[in-house]
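This document opens with one chain alone, in structure tokens, the form predicted alone.
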Amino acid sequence: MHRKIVFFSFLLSFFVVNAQKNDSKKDEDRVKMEHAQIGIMEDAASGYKQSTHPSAQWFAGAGFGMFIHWSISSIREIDLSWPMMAGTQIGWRPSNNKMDSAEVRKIIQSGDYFMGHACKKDNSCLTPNEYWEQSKYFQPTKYNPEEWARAAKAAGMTYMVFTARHHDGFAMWPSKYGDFSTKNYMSGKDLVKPYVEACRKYGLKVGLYYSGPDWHFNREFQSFMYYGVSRDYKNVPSLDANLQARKTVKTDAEKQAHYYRVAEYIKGQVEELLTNYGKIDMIWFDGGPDIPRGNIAWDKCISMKRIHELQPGIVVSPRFFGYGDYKTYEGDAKLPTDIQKQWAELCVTIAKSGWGYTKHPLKTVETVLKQLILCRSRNTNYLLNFGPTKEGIFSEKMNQKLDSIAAWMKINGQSLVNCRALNPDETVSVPATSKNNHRYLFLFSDNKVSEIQMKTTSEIKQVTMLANKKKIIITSKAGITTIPLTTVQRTALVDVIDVELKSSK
């Protein structure tokens, strides 16, 4: 019988083991064809080099951060704008289980551009106009980022990053471009200003999000078709913002105004959001504007030397012109590997899924602690995404999660702010942040190794449990010390040891 209970756990433990890879799998081709519809893309030749402005070195060591994802799109606790857009049921099926041109053509001549899609499980399927409908009732009554910033600043998180526009097009503020914004539909209220000046009362540095791509201004001249979908088959027509086919095509004259109208528009917005509300430290592009690369219209939109007019010392992330001042990585599948020899990132949602408020299930707080210091042993930065529900306010599951993290970075905190990997001449057999002269060796609860292995630059002076300050008795042979853990006592999240150093190399 015992015999038995093993090989079926073995089972089991196969199946979820393989089942979580088929996820993040998923999820990675996902990023991937989203990151190709909103046009990021990488220009290797554009020869700009990472800012050197004294104001914008801080984020070299920055740690972690807080992303806020949220638009009107809370009205239905859904995602942000990717729900408007049809097809994604087709595209974003990975490479190994494509429909076939039959079951595309099935889907066309139904004109259920969401047939098959998980959407209609949860009554979340919209057309565009449908989506944007939502800002009539977006009214966040209990809205007070300085609640965010408050437990942002308490879980040990350095920098803040505020959805200003999504690529839904809805302005968090109320801008004179375009007709949607606060100023349509708030009676003028601005969002952006109390969060700035909350990030500035708890000293968070203040980063503003801000989409290339505006599906609401574009909405005349794009298919809401997945644009996977047109690359892949034959004969797929062009959606309008009712998911219905186009029956007229814009001239090339038409399109020719209409990108310079973008580029007007998207710096008349840019400039605001980096004129009208004091320092801001950093500006988080996703995706290119609604204008063909080389287009002349690239011309009047904005660019890398009048934002850096407007604010030297800013840092810019490199998805809207191609390049930028760190790296940029998505998801729980890109997770840096190796050391990151330049600036980098990488942004997550405390949500299994999704980066607005939706009902799905949220990361275990192991799961967070893993992440951050898994960057931080690469020298990348760790931008964790919360979506605040319509009234303006996290979850109560969302705020226990942050509470689990500040607990556990108020004694643990040290080694991870201001900390980079090791100097490349050090080893150790577990993850591992340096700071001066100190190292902290991290111990995940999964971890059960009864010893660590480790090589230095310098004699240690002694090794300590972070949480307790309890002494660890340690041997040396040939260069490589040893920890021994008979005697440390585990907690049930991750445990930090402190090796300090006679002197820091």
Second form
Amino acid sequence: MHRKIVFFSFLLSFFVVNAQKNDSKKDEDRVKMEHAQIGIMEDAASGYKQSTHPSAQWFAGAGFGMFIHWSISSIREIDLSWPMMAGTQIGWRPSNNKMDSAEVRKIIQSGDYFMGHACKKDNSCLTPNEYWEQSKYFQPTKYNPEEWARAAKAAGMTYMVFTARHHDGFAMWPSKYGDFSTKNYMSGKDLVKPYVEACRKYGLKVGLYYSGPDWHFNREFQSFMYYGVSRDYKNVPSLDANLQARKTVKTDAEKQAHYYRVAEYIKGQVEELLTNYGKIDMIWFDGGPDIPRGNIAWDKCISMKRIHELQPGIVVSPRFFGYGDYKTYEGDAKLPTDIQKQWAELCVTIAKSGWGYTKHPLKTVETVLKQLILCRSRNTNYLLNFGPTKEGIFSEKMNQKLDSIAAWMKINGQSLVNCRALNPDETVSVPATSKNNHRYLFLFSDNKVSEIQMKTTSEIKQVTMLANKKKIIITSKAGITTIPLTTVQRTALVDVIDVELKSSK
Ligand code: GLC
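Starting from the form predicted alone shown above, please give the structure in the form predicted in complex with alpha-D-glucopyranose (GLC).
Now the full complex is given, and it begins with the chain already shown.
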């Protein structure tokens, strides 16, 4: 009987681990495919110039930030922008594991470009025109970004990044440029301004997300078929905003005139964001403009030079130009495994999947803390995303997670805030960070080791549990210190050990 239980639990854990691996592979492939579609050149970038401007230096030790993905998609409680693309069910598959082409051909022949009806059940499959219809109902009555900023600050975050405009093209401020912003739908209400003010009030650095691609502005000139499908199946037609095959083709002259319009439009909007709201600490571009690389219209678009004229100390993500101030990683599978030499940031969602507000379950607090700690031990900032509801608030569940993170950070936050990776000649058998003469060692709840081995370059003054200041008696031999954990009282979340060195060298 006992053996049977052991065997079945082994089998179960085998399937769970494999399912997790598959999920993470799927997630990685999806991110890759999305980045290809929105023209993110970052992977090909030869280097990161890393601003030397004094007021950009906060980014090196920023540590923990709050990402906000919010747009008209909150009306239907679906993700931002991507649900309007047909064919994601096929496109998410890695190219070396294509869906059987006969199956795909059948879908294509049927003319039903939703391609995968499963997604209709949760209301997340719709045409671009249906997606944009949501703008008519977007009236966030409870919007109060001070609540977000207060929660971010309490959780030990130091910066925020807010989607001023996502790929769906809806600008969250009354932009003079284009016809798809709060100017046209909310009588000119500015959602960016109170956000910027809230960040300042709580001493958080102000970040604005701005998507290079704008699928609304570009709607007559692009296909709403997911990139992976068009790439793998050449006979797929270009789809219009009703997900119907296009009947007309734009001439080269029409395209060129459009590229100029795109350039002028983006330049206008980015300049608005960088002039109308005072100091902006970060612009988080996501994807290049809808202009082919090398096309003359690029010269009329926003340039790095112009950005620095308007905001000299700004930190710029590399996802628009192909270069910027830091290296960007996205998704759980992309958590860096080694100490980063240049500025770096990982962005992930608190939801198990999706950036906007959906009913998807959320990650556990332990998972969030683990990711944050591993990022910090590798000199990477951790940008954790929250998707507010259509009213403009966090869900009850999100607030609970934030409260638990805040409670943990209140006790242990000093081990992460303004901390760095260990010095190159120090080693320790668990994840660790350093600050002056302190080394912080992290025990995840699933790590049941009975001791930690550590090599430091200076003598150790004392070792305590950070939470209760209880001393731990250590032994040292041949330059290696052993920290026994048998007497240490473990908690349900991550425990932190504070190693104080006699000198900070
Ligand atoms: C990807 C997605 C986008 C999301 C972003 C955040 O580029 O296209 O939906 O906003 O990642 O990193």
